[in-house]
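Below, in structure tokens: the form predicted on its own, a single chain.
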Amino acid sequence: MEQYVIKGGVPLVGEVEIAGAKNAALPILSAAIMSDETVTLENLPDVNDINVLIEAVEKIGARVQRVDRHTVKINGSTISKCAVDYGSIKKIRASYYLLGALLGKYQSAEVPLPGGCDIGSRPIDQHLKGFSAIGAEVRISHGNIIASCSHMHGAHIFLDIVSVGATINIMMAASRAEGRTIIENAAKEPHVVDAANFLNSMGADIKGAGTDVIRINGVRKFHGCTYSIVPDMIEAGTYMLAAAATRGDVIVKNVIPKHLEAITAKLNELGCEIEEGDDSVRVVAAKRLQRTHVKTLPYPGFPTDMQPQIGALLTLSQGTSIVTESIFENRFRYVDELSRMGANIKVEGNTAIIDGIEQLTGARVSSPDLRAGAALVIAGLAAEGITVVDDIVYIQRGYEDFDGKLRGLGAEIQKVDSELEIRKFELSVG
């Protein structure tokens, strides 16, 4: 089992290039099979979740050509079945996007109930509600979601809760339904907009993505296209907070600064200096940071996927900070691990009360999920001494070359897979 071993206390300095957004690439990869012509996707992140989904798409018969590390060509004309194998998809949450894609194209889909990180209940009832509204019969049997319909038609759908997954899934299926579909209370995240832009590039007629009302006029078929995935705002935010935690000076490149406004606003409150360029953000933290309060909300609010990372940062801020999680109930599983490093955090329900301390100390910790794992790495980078982060398979689901990019900023971090390699690292860094 691979681990990260880190010697903390080194300010991060330099430039880091951000990859394509995992949360946009997953639905776009799924939607690419809806065309019988070749679709070229660029700026794909090279992370485990993407590679698992590519394998799943191949197994149902699509032709897939890996052009290079970040580019893939997909042709869905050779798909031979509408049932996705459990073994190839069980580890990722985004398996459900194949439901909307297959249902939209073939009016039939069978996909295993999704897996992914255990960060709390993420029901798919809004997905199924939307599919039923456009004419599908949906049931769950033997661990699979089975959807089929003889005639898909437009519908007026009001989502009971703001759901990124349901918004995108319904959008995919409805883009091939007859007539007009309206989704109200739609999610507004950048990856919703990116998925809509991609579908439009294949010939869909979708308007309003990025607002809470999306209007879709169904079309009969899609054509091929070449499309570049939007930059990953969560990866960017993670490096921004790592710079702040280590009192560093980092330029985060290949980003859309507007997508990062909730994060940059909090860093400004904390006392960081922020400089925005056309496609970059510079974070400078010259002194110990102040306290702040954070509440996670749907976009454009503070993202739940950044909550563990800012929680780690606030353990080092002056005074008492409060973090409220309003999206997922299990998002504080990293707190016990930070406590092992000396953090002073008390969790009450969906709220964490964080009393900042001067210095974290290195410890052996375990990553409970993707973003919590990134938070523990941030803590290790700022801590005194050696930190070992176990179960980094979660981190590798969503961060491309995490340790390599951090080393490029001066961090002393190594990926290892044995106690002997940990000891060698400890000796090499003194």
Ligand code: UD1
Given for the second form:
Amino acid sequence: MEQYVIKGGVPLVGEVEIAGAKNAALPILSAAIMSDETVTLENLPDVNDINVLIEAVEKIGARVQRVDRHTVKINGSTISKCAVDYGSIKKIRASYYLLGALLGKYQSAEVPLPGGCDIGSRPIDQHLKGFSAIGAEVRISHGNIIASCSHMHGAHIFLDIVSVGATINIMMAASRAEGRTIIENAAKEPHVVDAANFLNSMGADIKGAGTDVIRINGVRKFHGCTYSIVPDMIEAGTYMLAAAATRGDVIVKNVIPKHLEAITAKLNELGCEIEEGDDSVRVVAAKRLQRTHVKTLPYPGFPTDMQPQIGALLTLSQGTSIVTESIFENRFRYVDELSRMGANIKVEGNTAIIDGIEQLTGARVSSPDLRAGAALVIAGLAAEGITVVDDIVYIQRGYEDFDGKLRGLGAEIQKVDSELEIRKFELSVG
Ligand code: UD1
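I would like to compare: after the form predicted on its own, may I see the structure of the form predicted together with the named molecule?
Complete assembly follows, chain above in first position.
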């Protein structure tokens, strides 16, 4: 089992290049199989979740050719089955996007029902409600969702809850239904917009993505295209917060600054200086951070996927901060680990009350999930002494070359896989 070992206390300085967004790449890779012509996807992040989905797509018969580390060509004309195996969904929940893609293209899909996960129970009732509205018969049998349709037609769908996954999944299937579908109370995240842009590049007719109401005119067929995935706002935000936590000076490159506004606003409140370029953001944290309050909300609110990282940062702020998680019920599992590093945090329901301290101290901690793992790395980078983060397999699901990029900013961090290597690192950093 690999770990990150970190000697903290080094201010991060320099430039870091952001990869394509995992959460846009997952639906886009799934949707790519909806064309029988070749689709070329560029700027795919080289992270575990994407590689697992590529395998799942190959298993149902699509041809996938890796052009280079960040580019693949996909051809969905050879798909031989509409059933996704349990192994794939077990590793990544987002293989549920194959449900919308297969249903849209073949009017038939069978995907195992994803179970609960590390951050909450995560039902998918809104996805299924949307599929039923456009004419699919949806049933659950032996742990699988089985959706089939003889005539897929447009419908007016009002989502009960703002859901990224449901919005994109319904958008995919409805883009091949006959007639017009309207999704109200749609999610507005940049990855929803990116998925819509991609579908449109294949010939779909989707308008309004990025607003509450998405209008889709169904089309019969998709063609091939070349498409480049949008930059990852969560990866970018993680480096911005790491810069702040270490009182560093970092230029985060290849980003869309507009997507980062909620994070930038919080960093301003904390006393950091932010400079926005056309496709970069510079974070300078010269003095001790101030306190602030954070509440997670759907986009353009503060993203739940940045909540653990800002929680880690606020442990070092002057005064008391309150963090409220309003999207997922189980997103404070990093708190006990941070407490081992000296943080002063109390969780009550969906709220964490954080009394800032001057200095965290390095400790052995374990990554409970993807973003919580990133938060522990940020804490380790800021802490005095050595931190070992276990279970980094979670972090590798969503961050490309995390340790390499941090080393590029001057961090003392290594990926290791034995006690001996941890010892060697400790000796090398003195
Ligand atoms: C996506 C992101 C995830 C992010 C989340 C919120 C991907 C692969 N994952 O997850 O990183 O944290 O958006 O920005 O893109 N809900 C229901 N019924 C449904 C669907 C959702 O009750 O059918 C609830 C969820 O339990 C949650 C809320 O709606 O409380 C939002 O979930 P949703 O936006 O769907 O998250 P995901 O698409 O799963």
